[in-house]
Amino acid sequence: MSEQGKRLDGRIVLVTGASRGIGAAVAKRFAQEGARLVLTARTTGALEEIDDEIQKITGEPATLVPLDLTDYHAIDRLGAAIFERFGKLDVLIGNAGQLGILSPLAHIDPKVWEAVMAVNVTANWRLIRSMDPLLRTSDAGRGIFVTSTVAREARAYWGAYAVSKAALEMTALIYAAEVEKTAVRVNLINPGATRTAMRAQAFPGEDPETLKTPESITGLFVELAEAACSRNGECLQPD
């Protein structure tokens, strides 16, 4: 692979929700770009399947961490383990998310609301809290969080998910403002309509062949993860 093709050569990258969809596509693209990957998802088997594909690309395994992101103490342990092994973290990809249920606000079960907030908001804050010292140790730390169009639209029946993504955006933008004078840069990506399991859950009658693939949007993730990227506090969409 040419030097131009290894835009993330040697950079330590943590990807959440890495077992499928956008997370899996980003993991494979980052492997092609030379990144050293730490991948989290809830199930070991799904992670191992992605790792098999990564090993075909790089010849080396990723670091796999089966993890429920609502186990917040496990996030802290993950941060400590990354520090012990690598001494830093170059890129944090906060991709894992939960849709919950599309329903009138008044009809949402409190447990569903709490579960969506736990994964989409609190887990990302806990990731920031645990990984911030590691990102600051990097010469070019990068935080990239996945959001949604509904974060900025008052769309009926999308209550829990939309509110959680709006909160995530504010969390990421505040973090970006706080690291402005450091070497860390923090941005959001709104993938738009993409062929994922969550999209199919939200729009069960939609033809997935009409949607762009997760693989087609990974270029923007690479751009924002590069050490040379100077963008900060932006919410971007793939072309």
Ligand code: NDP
Second form
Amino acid sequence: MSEQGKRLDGRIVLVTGASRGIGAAVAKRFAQEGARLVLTARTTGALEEIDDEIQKITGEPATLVPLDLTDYHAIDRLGAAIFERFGKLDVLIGNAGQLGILSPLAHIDPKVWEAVMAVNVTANWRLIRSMDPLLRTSDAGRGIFVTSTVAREARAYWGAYAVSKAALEMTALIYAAEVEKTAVRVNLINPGATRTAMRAQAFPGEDPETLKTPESITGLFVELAEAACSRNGECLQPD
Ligand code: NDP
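Moving from the form predicted alone, what structure would you give for the form predicted together with this ligand?
What follows is the entire complex, opening with the chain shown before.
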């Protein structure tokens, strides 16, 4: 790709859940588009493997920050570290998520419910809380959060996950309303069925080859991350 054709040249981008699946594919695509990446997940080895691939693409290492998103103080420290290093954040991609266990509402283990809410909802609110000043410092701050069809469809047994995504959507939409008069834009992406570990966990009998790849949906993330994007408070699906 020519330098001129890079759509995110020099943009500072934080991707959560970058160790595999959709987050890893977005990280690699954004590297191709010239972004400077800060990547988080719990699994250090997997982040390092993604970084090796990124370095092959760009020659530049990403900044790897292994952390558990339920360690909310670590999110605050990450905000401080990004400020010290870059002085701003151009794009926040709240992608990390957990499915929990599909089961009737009355049978969900409270620990599973709390873990799903902690990662899918509270961590994204804590990210907004920590990164908001950095996004407002950017000339075109962008927030992109990853939701699911079940946020708006009452599907039996999807309780904790569906409730968490409904709450995430409202969190993102309220943030979008609050930044309306600034240069920050905030949107949601509903990726639809995508070939990842989470999808295999939810549908163990399914042939993954019948599903679209995470790489095939990264274009929408690029579009919503670009400084030229004027959408705000929308929920979009890849083509
Ligand atoms: P994966 O399970 O493949 O990836 C999930 C990512 O989240 C991993 O990088 C994982 O990293 C990270 N993560 C999970 N828990 C934590 C935690 N406590 N702290 C830090 N990072 C964490 O899932 P997908 O790529 O499929 O999912 C990405 C997003 O897309 C999710 O929000 C999901 O809900 C959504 N989605 C996916 C669909 C699909 O069909 N695949 C459909 C609709 C929505 P690690 O384990 O290393 O911490």
